[in-house]
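Take a look at this single chain in structure tokens; it is the form predicted alone.
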Amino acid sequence: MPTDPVLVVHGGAWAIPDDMVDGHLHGVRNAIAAGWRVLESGGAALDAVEESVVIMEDDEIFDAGRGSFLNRDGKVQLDALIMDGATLRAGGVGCVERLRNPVRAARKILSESSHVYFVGAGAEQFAVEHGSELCRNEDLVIAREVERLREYQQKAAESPAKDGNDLFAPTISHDTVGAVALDRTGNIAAATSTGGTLSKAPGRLGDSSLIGCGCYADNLSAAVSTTGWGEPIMKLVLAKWTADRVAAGNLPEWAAQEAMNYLQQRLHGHGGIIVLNAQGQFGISHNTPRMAWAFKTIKKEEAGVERSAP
């Protein structure tokens, strides 16, 4: 029996300033409004999450793709992941430098590719053998970003923090993307795609391209992507986690919520998270004061930065 489509999308969760707050609202509904494209004409999942999320990475606004936060060394460095949740095949990509549309490649490696992850120049060469055409990092860099180092740099060598973690605070950064999807046929997708952390040193991986951490996506119970403070999300493997609460027989909001009261009181860890269930129940949820997301089913579309999706 064909089930009604749902698609829920983030674009980080942290201190968004007033000045970006409509940019996010536009640039989550502008990703809602491609991947709702794919799932109304009887598209799949994995299409549809991967079409939402090249939204974002085009769109400077958020951190991924082009616009990124740059690491230390002024380089934008990307990471990304997509899985199905009806395979549990999963591609990913990691500390590529010259793709802008890392999901695409994690998408190749996904279909095309024994292979669950790839990470630096192996996976650009990897995207280049499957149809990818590869930019310079230049390409990548905007200068607001450059700017935003600089003052950050400047500041840490003024006064620098005990325990580095100044480095993740909401107030920092933490702007990664993503969208979890249920189409017609009853299956679900999931995907994430970051630039990482705003001066992370070169190679660090967070969350988002790891499955299980970042993202991920299983028929029998959930389809998660998350954002946010990535070393702890990832000691805490929260994607599956919070998959495995709705496998328990818990609502995904209700299970979107627990994994945030988790990773506050275990790690004193800040994010978001988006949940979503093969029968197209979801949940949206997050510690920050802000974080950008969208819905959008049969009978309903809303966007917001300012709270959880009832």
Ligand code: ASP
Contents of the next structure:
Amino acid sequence: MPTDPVLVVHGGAWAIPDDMVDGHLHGVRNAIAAGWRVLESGGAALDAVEESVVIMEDDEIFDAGRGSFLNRDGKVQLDALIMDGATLRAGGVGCVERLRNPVRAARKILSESSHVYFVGAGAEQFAVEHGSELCRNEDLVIAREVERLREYQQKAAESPAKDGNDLFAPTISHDTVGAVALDRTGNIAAATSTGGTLSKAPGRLGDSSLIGCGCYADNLSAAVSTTGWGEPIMKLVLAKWTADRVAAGNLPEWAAQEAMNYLQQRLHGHGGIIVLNAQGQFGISHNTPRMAWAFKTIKKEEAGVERSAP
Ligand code: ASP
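Target state, the form predicted in complex with the ligand; input state, the form predicted alone:
To see the whole picture, the full complex is given below, headed by that same chain.
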């Protein structure tokens, strides 16, 4: 029996300032529109999450694709993962510097490689061999981010943090993007894409592109995408942790909230999460002041920055 499709996206969890709210809402709504076009015409959840994430990678407001945070050396380094809940096939790229849409390369890996994960130059080579064009790293860098890095590095030099954790305060932007979808055949999928954290060390990989950390999908449990301070999320393998709670019979809404409690209580981490099961139930939660999110079902479409449940 065909299922009614569902699509949920996020565009990062942090203290999004008032003057940036509209830009974020615009971005997540566009992402919904792109993914929904796929789902309503009977397309696969995997294609829907890819299209939604591409739209947000192309939108400079988010920390993904062009307009991402710069690393310590002033370069953009991108990570992305996409996963298919029907087959558990996955494709991930890490630390790529010359791809406008890392999620497209991740999708090629999922579909056309026997491997799951490529990093750096090897990932870019794989992408070229499978039809992607390389850009220059400078093409991904925008003036806003050059200024943000300069200001941050100046502040850090004036008053160095004792443990470096100020880098991850919720007021510092976490604009990673992600999507989870359920298609008419009852399959779910997830994708996450990021430029990582501001002034990260070159070669630092975050949670976003690691299976079970920033992204996970299994028809038997849930499709999950996370955002936030990547190191604690990784240590808790948070996306898989959450999917396991859903597999144990809990509602995605409850599991999303519990994941944020766990992140906060266990490691003082912060972030946001979207969770969807193959029955179309979903949850949206964050322990930051705001998170950009949007969802669409057959009956309803909504977007916001301050809601923690569907
Ligand atoms: N989780 C991402 C990372 O640590 C950052 C983010 O979500 O904004 O790379």
